[in-house]
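So this first bit is one chain, no partners, the form predicted on its own, shown in structure tokens.
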Amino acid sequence: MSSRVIIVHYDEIAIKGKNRPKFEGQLVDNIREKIKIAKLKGEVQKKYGRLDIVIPELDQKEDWIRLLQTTFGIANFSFAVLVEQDLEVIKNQCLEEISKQEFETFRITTQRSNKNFPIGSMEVSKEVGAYVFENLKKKVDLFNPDTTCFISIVDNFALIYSEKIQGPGGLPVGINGKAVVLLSGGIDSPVAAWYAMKRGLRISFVHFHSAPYTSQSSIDKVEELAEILRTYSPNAKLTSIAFGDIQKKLKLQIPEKYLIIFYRRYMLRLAEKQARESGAKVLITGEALGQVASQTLENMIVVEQAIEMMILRPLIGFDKKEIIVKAKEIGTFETSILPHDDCCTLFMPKSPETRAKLADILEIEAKIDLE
């Protein structure tokens, strides 16, 4: 009697040497957490070089695809049928599996990790290929087939599947610690958050708004963006910080051309405080070098000097088109382009400084009551 198994493969995790079990364990934990949240039924089993998720039925296939395609650390996965290690059973199951597709050429690929199985991999592929040809009259193409049926002879059973679905790759969320993302309502910062998660960071968000001086729209947008990103990292916390009063006071105390620089220095200080309280080690921003006036090399250096914590900028070398492509791919773009009042546009200077000098900033800041 056959049963259903989702085979999960990873690639980067496999080269982690002695640390590999730690990475595998984090991936297992993440999948189990997402299964629980999605209210799906599946048992995750750790195997050598792969994970198996035993599922009772296939009627929730699309839900499983969404779950696994948004789980970092997964290279690809397949919906397989588990059958007994009997060549005739394997032949019939391969024929059934491959008959579901439209194709003219095919290939059978066999892997045999259970060396006690009496027939070698090449012979299994040859026997099964001949059986499929006899029944369907389709041609074998070993180099560029329209479809491939995979046979994995493992443990005391065989797994049959014909489709590999791409996962997002990367490393399991949480394996590299915690980070706080400065999340605006724009296009860039959600994409930066996505790349941070892909490298194994467990993130939380901090958003600066200017309510009641601006509308509720930016807060609503960011809450929606955070919810989209939680698809990849469930339970990521969002903290919204009212920034309008700080902006008003800065407006009265510093030269107008430096306003953006001082806004950002104060934001970083507050974000750093939030990060330390949550146990995060780094801040993440969506800055891309030279994209706007505040993101020149000189200004980023001056702004960064306000805090001690490391700032990671995943998009530093991206151009806007590349960021937009990724935003569309991960599902944040349509929300990001909705109109809203950005806190940095409140009290915006007409001609912002693009080449600020640290000595000038520190001299002005020495006269301000930071607390």
Ligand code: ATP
Given for the second form:
Amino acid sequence: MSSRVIIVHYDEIAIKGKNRPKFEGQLVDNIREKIKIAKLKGEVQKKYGRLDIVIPELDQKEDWIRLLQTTFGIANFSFAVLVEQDLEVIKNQCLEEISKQEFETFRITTQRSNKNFPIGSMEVSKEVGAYVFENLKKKVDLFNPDTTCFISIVDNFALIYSEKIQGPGGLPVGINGKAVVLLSGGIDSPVAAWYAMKRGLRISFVHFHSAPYTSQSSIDKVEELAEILRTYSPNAKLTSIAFGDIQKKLKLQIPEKYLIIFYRRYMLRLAEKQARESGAKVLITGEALGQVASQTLENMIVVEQAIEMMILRPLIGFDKKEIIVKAKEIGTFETSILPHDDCCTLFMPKSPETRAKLADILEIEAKIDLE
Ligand code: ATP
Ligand code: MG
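What would the structure be for the form predicted in complex with the named molecule, rather than the form predicted on its own?
Below, the chain from earlier opens the complete complex, with every other chain and molecule after it.
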């Protein structure tokens, strides 16, 4: 008898006391949702301090790795073989697992939560270690081994695995509520969305486009970015809002140097409305401090005072270089750099105001005729 189990570990430091059942419940739900979408076969079971996913066979290992590496809340996971609680069987299985790897030194680590198993965990490790040594002539190194074979004696079987694959960490999507991400076609906002999801926010997107003044391909590109980000948070909805007419009307009524500030104030108002309608508690943008004219502290303060809802800016302290590295890692970079028409550069002034004052903005805004 032997079957396969994926052992999923989460970072226990991240969850304190009574939050734990909520954390585990959300993580289980999220994994099940993704299994369904990926059409994989696996049964998720909650165990003490870990999750087990019982899978029928191992022919879709790559798909499982992709699924789990894009599920926030997972610290690491291992493909384990489940065998009888019999020392001979355990020895042979460890030898088989460890033989798949290239190494010079190894250790065996045993954990025994079934105290009815007659042999202590130190003893199991010693016996199995000696057996591996006899067969492979590789050395034991308890402190800095090239590889470790883990034996977990639980319930009435033993789990054996030798590789821990890193997960993305963070908190399960949804555990901290909902957020609306302002998604442009650029490099930054998809990365901001990723960080928001990483801290447990379930996101949806709003995008402002200026069709027919800008092309359809720009809208398609944003849909493509949303689709990539759905790997991390399935079903995240994208709402595309036509913004061109508002821009046109604003352009006729306000000094050119303030245009971007007004565009942004109206964008935020529409995003806030969208957020309230969808039950989201917060807005997310890809702004960093001082990156472009619209991102001076003065302008950001004036812009955000158009709304009451809190705005989170996960990239505030990032350098552009760091954002690009992350964008490549999460798979949005190649799409972000495709050419597109940015609705904010449409009707864009040559020298925008960088130190807007709220009083000036409010005075102009009071005279604007716009529904
Ligand atoms: P990005 O790389 O995300 O486009 P950026 O460096 O171009 O950002 P800005 O143009 O100042 O910076 O935009 C700041 C943020 O405002 C964006 O990260 C995004 O969250 C939001 N934003 C800008 N334009 C749009 C848009 N057309 N639709 C939705 N959100 C937008
Ligand atoms: Mg942009």
